[in-house]
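Presented below, as structure tokens, is a lone chain in the form predicted alone.
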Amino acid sequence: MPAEEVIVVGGGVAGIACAVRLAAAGVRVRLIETRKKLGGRATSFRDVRSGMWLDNCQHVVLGCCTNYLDLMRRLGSIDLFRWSVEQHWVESGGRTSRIRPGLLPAPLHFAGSVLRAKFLSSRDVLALGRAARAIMCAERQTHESETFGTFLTRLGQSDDLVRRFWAPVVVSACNLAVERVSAAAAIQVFQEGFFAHPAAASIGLPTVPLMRLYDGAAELLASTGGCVELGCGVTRVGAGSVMTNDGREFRADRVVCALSVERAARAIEPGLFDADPRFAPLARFEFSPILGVHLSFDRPVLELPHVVLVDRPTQWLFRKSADGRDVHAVVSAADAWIELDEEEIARRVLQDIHACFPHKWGSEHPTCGSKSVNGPQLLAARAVKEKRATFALVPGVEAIRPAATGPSGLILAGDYCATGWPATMEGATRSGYRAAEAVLGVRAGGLAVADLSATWLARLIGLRTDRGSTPPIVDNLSLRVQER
């Protein structure tokens, strides 16, 4: 029977996506979130030291994230992103290579800039070409039991090339080292994010704190009689009711559990937990941490909007202020950093920045807390640790990722669910849309926004994207990004 009233537990991206699509269908939705703000792990907080709103970690959207971009349109936030079609890879010493799409159709659109990349030798480029061809034609499911590191070794990729090129891309996308991440997940990143469409790898950076992207959710839900309940913890989640930590019980036609995987495992009603085979594997998920470091200097340090640091522990830098004084550093798969104190974290990041931008400091070696004589002075550093930032996409995990529906009647949503995508905002959005499909009785994929269409050349070469029969469309925003 059609659901007239639905409870969505969890105000992260998956929960918001589900609630928004249900409201668009006229369903009355109560979205319950423990925190006093929406966004889950992709949100912001007010720093007590500076009083500024800081993001937990820098989140980016790519042109291939068609469903997340659709969600941003529905929330009225689509114009709150700054887009770039190029990446800057900076080596120790400051030598910079620009990777951007050229005139050739995908999957050859990056060929020209890769050939000119200074951090890659001619032997590296040839090896990359051989591996790229194999990745394009690979069937992902056949590689779920091996790591991407093993896969690359079999393709003749040297340790140096893995460290300088493959690792920065995969670690950033999957939040796991190439030696641990499932080859199937990494292959998906390249097939969808690089080879299918020239705009797929375009980078969109929010121009506002992350939490502002979800401002439109409350109004959308209210338009059909729903609401957003913030600061409301949940102790028990059932198929038709929810118990809050203040003793209230809410009932509805359907319940969607959009909590993180570890919280869902604790909150699901015991009787349902035992009756539904989807739930027992939830305790088997492993996690991988991300470290975000906010840095403020007394003068400009970063002119470029974002850079990849080649073969450095700090993988990405993002310019957070127009003048380049505020910088955000990201360390994905940050297991080796999590137990460090903030001063040591700042010291290591500063060391990486100095190694790649030595001209800013001249002969000086900047240190945290000491006065710089000629170079930029670090005024403040704030490290944000997300110990359970994402589930770990290790070999075999795909088999335990749960479907949205099961015999218990409780609907699941979250980036850990079976979406075919890594733990990303796109994966979370797709899961939320699938949960909404289950509530509405729509066929699987009926609410999904199609992927960017693969070019004729990509199809001719034999690109596999495991998209099934979904008719491809070209996203208008991505076309505008490409034109820029």
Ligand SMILES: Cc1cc2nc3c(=O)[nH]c(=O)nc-3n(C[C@H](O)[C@H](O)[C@H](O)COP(=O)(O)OP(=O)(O)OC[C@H]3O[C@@H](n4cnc5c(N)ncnc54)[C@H](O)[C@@H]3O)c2cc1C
Given for the second form:
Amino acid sequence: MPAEEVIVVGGGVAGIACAVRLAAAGVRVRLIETRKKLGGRATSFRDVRSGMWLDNCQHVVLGCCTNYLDLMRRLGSIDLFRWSVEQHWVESGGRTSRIRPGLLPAPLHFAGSVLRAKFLSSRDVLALGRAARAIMCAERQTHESETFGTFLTRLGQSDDLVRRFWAPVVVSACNLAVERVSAAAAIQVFQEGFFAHPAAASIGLPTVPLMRLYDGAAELLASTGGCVELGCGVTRVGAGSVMTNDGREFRADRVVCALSVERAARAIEPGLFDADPRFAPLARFEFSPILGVHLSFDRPVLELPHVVLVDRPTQWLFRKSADGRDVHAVVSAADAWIELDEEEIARRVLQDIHACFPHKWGSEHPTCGSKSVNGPQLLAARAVKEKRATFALVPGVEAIRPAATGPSGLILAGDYCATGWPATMEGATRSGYRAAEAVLGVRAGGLAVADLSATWLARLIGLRTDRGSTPPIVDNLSLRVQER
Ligand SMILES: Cc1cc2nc3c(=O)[nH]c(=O)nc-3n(C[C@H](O)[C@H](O)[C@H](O)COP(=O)(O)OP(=O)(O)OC[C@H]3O[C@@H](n4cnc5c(N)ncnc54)[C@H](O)[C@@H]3O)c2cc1C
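Having seen the form predicted alone, can you show the form predicted together with the named molecule?
Expanding to the full complex; the earlier chain stays at the top.
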């Protein structure tokens, strides 16, 4: 019997994705979320100090995130992103290199700008070329038990090159240091996000607070008689019913548990644990923190939409206001920062900004921590720490990432599920779509949106991916037009 009524517990990206696909198939969905807003880890909050809506952290989407972009289209939010095809890498002292796709087909589209990049020596470029070829042809599964650091050492990548090039990319994408992250996960990032298609690495930033991206969900669910229940905490999740913290019990044909992994491990009915081998390993996941720092200056600091800081503890800066006075700094894999107080965090981030934009403070740029007389003054800083931002993609973790279905009948969704993707909005969406397939009895992958199609040259060189062929939802031409 096809399910007519389904409960989805958890209104993060995975839960929303599942609920939206089910509603599109005519299913009545009750989406239950403990907070008063949707989005989970990818949402916004009202800052009591400034009264402004802030995102808990800048969330970036790449052109290769085909399923997440499909979800945004279904929610009516696809136009609420600003796209750019280029990245700016800024070194201490201010020297800036621009990395952007050129005329050559993928995977050689970045070759020209990498050759011209000032932060890379010609020896670095040669080493990168060797490693790129190896990564392109690597079979991911055979690298699941080693770290990317070990893999890079074998490929002769110097410590300096790892710090300057590999680390900023991998730490931002996988939220784990190169020395800790599984090589398979890092290889996936380069194969999908860089080599397959010229639009794969295009960067999309929401132009509205993250929580606004989900505004269309309630109406989509209501169209088939479903609803979004906000402010309703679930205390127990069973295969056909859930209990809420106000004592209500809801029953349905199927239940999808779209909680984060640590909460799922606590909420799943104890009786189901013995019946289903997917559940006991949930307690073995480790986590990695991310720090987002909102900064406001009295004068413009950042003209570019976003920059990578080369070999600095702060990895990315994002321009948050058109005039460049509001800046958001991101530190991924932020273990060393998480116990610091806000003042010290702001001081360290400022130190990195001063180092990379010394011209903003004149020739006498300030000693960190001291007030600059000539340069921009920091008016406000707000640090948001997410201690359990993502599960840690350490070697061996793929073996415990659960499938959507198992013998208990409870369906799982969440970025930690077995999607082959890191803990990202794309991974969460894929898991949500897979959970919807399980409810609907559709074959695995039947609701998934195909990856960007690899170019003929990438295929000829031997790019190892298991991909379909889909044109980018946001095409390269419109990306160029919308840039900056
Ligand atoms: C600081 C930070 C920065 C990030 N940056 C990026 C980025 O740039 N790009 C990217 O793609 N990804 C990024 N991510 C990762 C991305 O946010 C997550 O992978 C994704 O949002 C996870 O979605 P989810 O639905 O699996 O889990 P969650 O978002 O954790 O959703 C679970 C939901 O369950 C709800 N819930 C919890 N307990 C209960 C209960 N008892 N009853 C009912 N509901 C409950 C929660 O409130 C939440 O809404 C970032 C994450 C963080 C934390």
